[in-house]
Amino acid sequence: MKEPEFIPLGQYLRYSVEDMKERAVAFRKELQRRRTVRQYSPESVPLDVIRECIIAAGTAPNGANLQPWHFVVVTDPDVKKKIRIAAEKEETEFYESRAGEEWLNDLYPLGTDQNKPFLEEAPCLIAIFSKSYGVNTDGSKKKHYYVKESVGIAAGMLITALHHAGLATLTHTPSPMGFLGNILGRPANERPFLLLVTGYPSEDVHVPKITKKPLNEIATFL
């Protein structure tokens, strides 16, 4: 086996205190603007920023640094209407038979239901599919480690870098979403893992009036 290689981590930058606690509180305060956005402007986003947040959510952590990942963006119009089609399917069986009564109640004050507009409107769908295993050159499986926990990092990553680049993005996971594999083409070793809506807000677009839990209930300091 080759011996690893190392390089000086020359890119860290150390700042002062001072300047620590500046950046963290506007960043902060940047990401406590960020809301889920579920009525879209049909204006087009340059995909050059869209390119540049998907080289950014690829340098998220990852297991083995396989980076089981892969990121399908969709502005055909065509394909976001097949995409609608089959979501709504899945999403009116949820509301109207897989989800308990508990569920519902949580989401009602969301404001959600089985129709699901923003899937056409919003310019943009990013579909995010984690890679449960590799494919080598010769055909055989490459095992890949903590799939779903470096996807999941991944997607924060992309979705902190198109709030940070301007844009808003809504999380939409109907359940199940093979019919996402199936319409865009995708391997038998990739799994839909999240559908990512992004775009510009509407002019008139309302969001639900809803709170975050403070520090001492998500943070515990020992």
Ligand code: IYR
The other form holds:
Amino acid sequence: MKEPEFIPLGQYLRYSVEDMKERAVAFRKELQRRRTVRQYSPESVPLDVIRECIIAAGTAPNGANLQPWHFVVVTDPDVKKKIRIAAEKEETEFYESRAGEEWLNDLYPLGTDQNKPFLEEAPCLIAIFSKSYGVNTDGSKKKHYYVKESVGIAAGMLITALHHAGLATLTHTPSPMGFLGNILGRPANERPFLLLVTGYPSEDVHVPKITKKPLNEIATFL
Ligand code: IYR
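Given the form predicted alone above, produce the structure of the same protein in the form predicted in complex with 3-iodo-tyrosine (IYR).
Shown next: the complete complex, the earlier chain at its head.
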């Protein structure tokens, strides 16, 4: 096997402790402004921004750098309509029977139900697929590693990038969402991971009054 190649880290930036604090606070505040938005303006979004954000997501750390993800950007109204119809069918079954009482009670404060108008109203849907395995040029399977962790990290980075760029998002997880692969014509090695709705919030959007746990509840310092 060819010797692995290494290059200087180069682009790393080291900040003073003071600058680090300032940057950490500013970034924390920026992320605290993010809210999941369920009502969208129909205004289209600049695809250049979406492209940049997907490139950013694609820098995510991942198993053996095999980058086991694929992003499908949907702006075509006909395709969005198909996705909405299929998602609402699954969601109706979810809300009417699959979810069960405890899950429905937990969702109550969010005000969600089986109706998913945002799937048609929002200008852009980004379907994120995980590649459970790769395909070699001879058609044989290529093993992938830590696929869920890798795609989860990339999805988080995509949400962060879109938020930073000024777009709202909604992490939508119709369950099951096998229909996404069919509608979007994805290959057999790809599994739908989540559907990220993005666009501008519609005017006068209200969001659930919920809070995030404080640091001492989510972290332990030893
Ligand atoms: N997938 C359903 C239900 C749902 C589940 C969880 I957990 C949420 O945090 C929100 C919704 C839906 O999208 O409505």
